[in-house]
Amino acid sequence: MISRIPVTSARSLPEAYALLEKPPPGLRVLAGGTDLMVQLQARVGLERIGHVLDIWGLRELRFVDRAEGLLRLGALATYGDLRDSPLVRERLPALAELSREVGARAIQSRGTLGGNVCNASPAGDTLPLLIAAGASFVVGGPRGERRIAADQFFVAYRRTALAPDELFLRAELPELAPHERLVYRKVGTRRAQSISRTLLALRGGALGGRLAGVRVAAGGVAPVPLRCRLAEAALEGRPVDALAVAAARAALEGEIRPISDLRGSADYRREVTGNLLARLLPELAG
């Protein structure tokens, strides 16, 4: 029964950490609840939930700020916060735009960055963008804090590098250099309120007519949100011409591992992801 699942509502990080010192079996963390509450209502996987730690009240984790050339996003920053933040719109407009496409306004007012990251869905909308942006995730618990690169955080299907006694605290994203851009494209059944069939994000820019600092990340095409290093290598230092695009596309289509499901076939996802790369590269080069 849902009513029999014990819930601890933390009023501060020390209170949350106190529970995490000896995590009860089946502990689940509740942030905005846009995923967990649906699961509870549908009574799916209830046998795996032994205790809920509610962190929604931890106001110290709901912030958007800037320090030392980094844009810092708290775990409880909602999509609405990211959508409306003047700082995000100025420094990383792609993130504000993407947040505007996640669900309806009700979801944007409750869904959190930390929830999206820790759910670790291969189709999680923000995840390829965070990886391409070069984000680091700060996590913490009773043993202190540590940083994990976003492209090292997702270790298997819906599994992360978080230890059982750790919480996701914030994401730190390096700001764009004057010559850089962060761009993305999402393909779903419609532009918004749709689970991604595939999503591609790129960061980089052109110096002297050649691409520099290229990062490529994809979602919905592998068991985890994927940094595409072969595609990056095929683009770095090259002009955006037909040969470079063809080489990068071949590299990308070789390293992604899409599956067939109700939202699209593996062949469809591979072809469309390659198309997205070809469309985004001219934007990256400016």
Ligand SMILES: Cc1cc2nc3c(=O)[nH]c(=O)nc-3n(C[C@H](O)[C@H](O)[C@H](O)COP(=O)(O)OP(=O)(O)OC[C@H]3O[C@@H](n4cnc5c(N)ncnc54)[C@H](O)[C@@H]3O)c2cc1C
The other form holds:
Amino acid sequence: MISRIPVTSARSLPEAYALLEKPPPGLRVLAGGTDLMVQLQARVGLERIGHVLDIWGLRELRFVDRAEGLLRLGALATYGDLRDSPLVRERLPALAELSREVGARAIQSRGTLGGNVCNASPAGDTLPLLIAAGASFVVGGPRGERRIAADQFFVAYRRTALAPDELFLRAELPELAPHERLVYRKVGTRRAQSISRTLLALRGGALGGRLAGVRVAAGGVAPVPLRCRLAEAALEGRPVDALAVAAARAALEGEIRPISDLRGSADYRREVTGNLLARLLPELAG
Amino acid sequence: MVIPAPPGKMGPVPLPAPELLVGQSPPRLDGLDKLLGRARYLDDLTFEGQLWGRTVRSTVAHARIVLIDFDPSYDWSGVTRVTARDIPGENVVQLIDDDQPCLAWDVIRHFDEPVALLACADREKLEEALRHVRVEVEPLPAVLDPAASTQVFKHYRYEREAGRLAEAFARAHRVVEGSYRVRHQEQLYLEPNAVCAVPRADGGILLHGSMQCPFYVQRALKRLLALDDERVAVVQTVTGGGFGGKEEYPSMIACHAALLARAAGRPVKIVYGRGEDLASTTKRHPGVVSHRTAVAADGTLLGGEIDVLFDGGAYSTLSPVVLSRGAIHAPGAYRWPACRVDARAVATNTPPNGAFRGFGAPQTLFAVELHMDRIARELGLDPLDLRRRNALRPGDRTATGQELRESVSALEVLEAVAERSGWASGRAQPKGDGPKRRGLGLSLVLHGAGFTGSGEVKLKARAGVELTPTGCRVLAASTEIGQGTITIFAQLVADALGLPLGAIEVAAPDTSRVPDSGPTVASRTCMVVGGTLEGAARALHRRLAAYAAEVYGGDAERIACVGGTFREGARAIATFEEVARRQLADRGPLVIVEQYSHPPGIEWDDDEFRGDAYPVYAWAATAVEVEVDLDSYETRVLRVVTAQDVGKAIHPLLCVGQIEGGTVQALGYALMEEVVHRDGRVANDRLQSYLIPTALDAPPIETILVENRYPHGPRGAKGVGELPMDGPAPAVAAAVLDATGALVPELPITPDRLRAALKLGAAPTASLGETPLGAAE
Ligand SMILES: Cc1cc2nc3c(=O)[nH]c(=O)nc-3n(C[C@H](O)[C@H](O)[C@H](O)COP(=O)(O)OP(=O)(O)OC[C@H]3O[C@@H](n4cnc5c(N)ncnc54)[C@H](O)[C@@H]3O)c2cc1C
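Previous: the form predicted on its own; requested now: the form predicted together with the named molecule:
What follows is the whole complex; the chain from before opens it.
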């Protein structure tokens, strides 16, 4: 019964850590609640929830700043924060733009980056962007902090590298070099309040007419948000020409593992993800 | 935007009282309460000692019930339990064929079918108790594909000059064939189904609920509970939308609440969650419509054969009448020198399908309209010219042999849309050569106003007015479900009485207080009930004028109430209020109830399926411009231009609201709305996966109101409620065809379906039984 689940609302990180010292059985973290409350309503895993740790009030986790060439995004930064932040808009416009596309205004005011990451849905919209950007995640708990590369964080379908006594604290994104870009395209089910059918994010640039530092990540086409290393390998050091695009596309379509579900067929997802790659690549070079 | 039709076409109708409020758009009578959150929906009401009710549902599509087991080890105290055994009357939800049980007893015929009921004061205990009921079954083979069904609920066949069909096909320049498929659509009213049954001391039931048709519910309760009229009262509460979804289903949930309330001796409230509502209530009928058409080289239709197959679901419910409207609209807004329509509704082991805005017409009109575009393409003709050539004109006969006499506006709406949409230049524009392609499509539809065939004649709808000291009270069973019923009733009655709007009250529909005006469906509320009310108001006016003449002197024939004062010519006699108060004191209450009757000369033959299927038709043409993204196969609607002849817009703003809302709902039908079944169970029973358009998906809509008055409607009004649902889907499909060259013969046009059609290259055809209707992709 939902009303009988005990809730601890932490007012500071140490207070949250105190509870995590000996996590009660079935502990779940609550940030904005836009995933968790939906799951509760649908009774998904309700019986496994024994205690809720509400971190929404932890001001120290709600920030966007810049330090040592890194853009740092706090776990509780909402889509609204990312959408409106001058820093994000200047340094990583793709993330601001994506945040404007997530859900609709109400969700943007409440949904957090940390929630998107820890919910670990293969269709979580920020995840391919974070992976393509080369982000690392800083997680912490009573035993201290550690850093995990974004592309190592999602270990299996809806499973993360987070330990039961750890919180996601922030994402750190290396800044783009002047010749580099981060681009993406989301193909959802409609124009707002829409879950991705597929989402492709690319980072990289051209040096002397050849692609360099290319990273490719895709959402909604595998059990986890996927870094597409074969596609990257097919592109690195190559000029953006028809040959390279075809090779990268073949590599990408081979390494993603889409399924058929209510939102679309596997064949559709495979082809469209390839189309997105072909469409987005010239933007890296240009 | 509202553009009045050119004068001359409107044919002024002589009226005894001027139109002062009619044709204006005063604030909705229910608007402020809804805006301020003061309107109290069923779930906002608390009843003394109330329990909550829940439904135990089947988890299999077809099975024999072996045992309904209430876990003996569970503590059932405080929980009321009901099964079919506890039904005092007949275990049936009364409708047409009466084949649907209120609670399944021996056989389960669809997933999520009600089997038992529980009530409890504590909602959490109730949820827990629900998990302690086990329905033991012996599974039976389930029929999920209507093409494989052997149980036919209804079969209609009708013909026009069938003897000439063979000849038409023999001399045709071309014979064009095509099959078109549509899927389940959910009404998705904002407020899910909700009722509360209150047991009465006399053994009767007082039922409050969100509904369209209080008298349907009352009849169902009487039959189930074996009670007479006096002991069953049904009151409509503020209703958050219906779209047909609250035509027949509220009878079911009302029966459940009433059984629980009688068993518990306390009020029982049942409020569905969205998931339960999506999974178990009625949907728009899915179907397949096939056309075989003989055409001349210039595009003239020579003859056609049309085959309609609707999936009724597990029980017949409203399928016979949905099918008849579907069958009558199947030939579309065109002249057919010879034509044969064969229409069947069959049973499958899926939740029953039922009423939904348009009621069978959107399905068959989608088919005939897209078929017109197929013909135009095969013949190399402009789809607009093809429609111009074949559109019905005044004096023409429809496929049921009905001569169209009045208010026939096919060409008028078509030309209005052609012009405002920039058809010629829009079609000539390059489609684009990058990933984005543009296209323009068109549709022309008609929609029969009021009940089909002899429906109104059998119904004998009644409505009336009651004199109050300051004006009058409208007495009708028609429900306000967000569409504006009470406001337009007040406008019509106020103008007939020469009163301001504020002098008119509208009584809440309560079966113990209002006459049976019939259900709030079939675009009949304004034309049929509004017209009857206007007649009653005029009769009241005559009575008061006569009384004023008697009391104050003067010639009753020349006395009229104008602006709240009775006058004879320029001479003011007395205010309405003075006359009303005096009349009430002198002679007691004054109630005038009138009965609707069809205008003279309307004849329908049920057996032959021939004659005047409707007293009149409303007409609409719709142009849609789309942009298709060939990278993602997404279709975006850029704009809609639509011209709709509603006879007379009593309240133009509400009328445009109906058209815009219906258009967006129809765009959802065209592009994304689809209830997906897996093994007979609704797989997308949440708003995350059952998609409707958001505000960002809604394009700019330009509405042209055409007012070609219908002489027998109130102030010339026909119906508007369903009309806007008919045209947009085929116009979208035609625009996609124009943009990409791919004819997608199936709704909704999802990216997957468009991709499949493009891969097939040539215009593909959905064949019967290719995949079961509603099969998951
Ligand atoms: C209407 C609607 C539209 C949506 N649209 C989109 C969309 O377009 N794109 C998209 O990607 N998502 C969408 N979502 C999903 C959701 O809004 C996002 O995933 C959001 O980022 C979740 O953040 P939250 O703070 O609300 O998470 P919560 O619901 O609070 O938590 C989600 C999960 O993460 C865990 N968690 C949260 N924060 C932490 C932390 N700091 N440390 C450890 N664990 C943590 C929780 O325990 C829980 O398991 C939508 C949801 C809704 C209801």
